[in-house]
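The chain below stands alone, shown as structure tokens; this is the form predicted alone.
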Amino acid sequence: MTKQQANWSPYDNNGGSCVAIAGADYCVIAADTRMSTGYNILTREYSKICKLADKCVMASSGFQADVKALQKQLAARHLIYQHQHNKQMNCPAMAQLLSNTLYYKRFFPYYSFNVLGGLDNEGKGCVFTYDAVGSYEKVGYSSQGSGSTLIMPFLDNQLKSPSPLLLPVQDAVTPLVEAEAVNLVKTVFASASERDIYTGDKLEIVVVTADGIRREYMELRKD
């Protein structure tokens, strides 16, 4: 008979799905409340969406205990910038500054996968899409998470972005209007807790937009 032993891991997987749409003048970033390990769930009511400046938002799946320490590092260094250039970082700063924070840790990673959303300096929406390793692309759209593989086919069927190889570049913001993007983003969360036991309880929306950051919720199936 083969031995058996306990492996112990420095990660979990806490599970839950990330979406991010970026318009013409908003930016739509939404998550599940449901945090799990294993077939437990620990909590219904976990927020994954953190506000990191005034407009610019991020949502994070993976290994919560790792989401919480990159939000700290993240919150220190943004203070630091604030102290030494009296503004707010923009939201493409903030995607260098996480790219770089996640690449720092690159032998031993956090343990998240993000989707940052928010406005850039024209006012515009935008969405930056991470690996653990911080390697990130500029997009019109995005998920990350458990639910990811269901809900990014949808998301393409629907909202396809031209090719990056296209010459002249192509606009990467989908045509959407804001509640469009409200509408789809709640849709494609009801369709994904059907199929995803780790996605469901409750949908958490924020809207970013020039006037400032609104927040909606949506009840999800619970079992």
Second form
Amino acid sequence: MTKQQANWSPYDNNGGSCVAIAGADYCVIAADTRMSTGYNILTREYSKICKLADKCVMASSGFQADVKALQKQLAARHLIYQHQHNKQMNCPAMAQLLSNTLYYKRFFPYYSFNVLGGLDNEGKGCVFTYDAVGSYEKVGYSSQGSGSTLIMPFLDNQLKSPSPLLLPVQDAVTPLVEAEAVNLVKTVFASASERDIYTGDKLEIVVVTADGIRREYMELRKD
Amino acid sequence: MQFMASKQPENSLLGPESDSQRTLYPYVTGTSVVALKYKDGILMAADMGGSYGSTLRYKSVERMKPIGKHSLLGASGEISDFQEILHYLDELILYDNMWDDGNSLGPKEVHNYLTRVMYNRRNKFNPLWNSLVLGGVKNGQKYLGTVSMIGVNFEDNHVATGFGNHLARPILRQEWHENLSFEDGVRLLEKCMRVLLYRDRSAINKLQIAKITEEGSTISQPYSLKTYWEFSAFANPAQGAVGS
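Since the one above is the form predicted alone, can you give the form predicted together with its partner chain too?
Next comes the full complex, and the chain you just saw is listed first.
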């Protein structure tokens, strides 16, 4: 008598794409608002972006229940940090916390593909990109999710960050101004929506600057 | 909460005895639940069938129940797991009432609680095999959300479970608009339920429609939908068939 196999999966892919671009004094984080399962659309207005701290915003795509649980975990840990240190966590610190939180579930992972964006202590834009088990690096720009294979090559072409291995160390942040970066993001999502069935409906753009956080929306293809 | 016959640890990966304590597949199931927001609150519809595989075993199953003062819960999937969830919610509402502070759990809070319960059971590889719809009104704010058996949740202006996602959502996307009147809302739900009746083999023609507003909730008496079979193709179905 063979052991019964489970006929359900604890994971699902709810699709979607995320992008983040770091600038000299700003950071743009964007994600579409479509939530799908299989060939169905569950809802057209679901936000994949979460504000973790004053100057730190995360966009995640993948399995929505895991993403929600991860966001809750980070929010709770941030609250404890604020109680203990009487200040908000800065972006690089949150980046490390996210990595550790993901690796903690290395043997039953959060199916969550994240990009973290914000301003570091000097007010310069920073972007961190992750895989599902916490491997991360600081980059000038990144994309994750179902449309990332379509988006990333285009960003490489337009933004081409210098390698962090070069000496002297070169700046990873893009020389583009905020308006140009936001335009680039809109272009990139419009393109991804054409060919990726899981990307579309609406684009949510969050811009983090010294003055605070600004939100913008753009309609995308609904098919 | 769970009574263990054996002394095996609950989530042991070794040994067949502990696996027999986990949900493998559903036994008695309910089919789609459909719900939408309308002018005064939420309207929800579900039929009263409880299927045992392909057998229509139970025909008077109430798959929608009021929760506290402000919410309505509809469930599809395993009926016994739905009853378990109602038991958890009874306790939740009881403790909320025992504070006796004039405050009460709204639909957002109940939905969040249910999401956590479903997700935690999925983490232990012992899911509650349900897709839940939670709707309600509190302080004038309408809320309609859904949770799946693995914890995927969201809120929207209209939701459906199971076959409803395939057959009802497209109709709702086309015809739903803000501030539907009660009559229009019911008409729209009945349109969805009729399509499900025609096309979902586990649907039965005995349904209830539930309404929840700021004033409270009501669940209608069971009734049937009129169906139309006078299509010319059905008049002489074997005409032109091979061998007839």
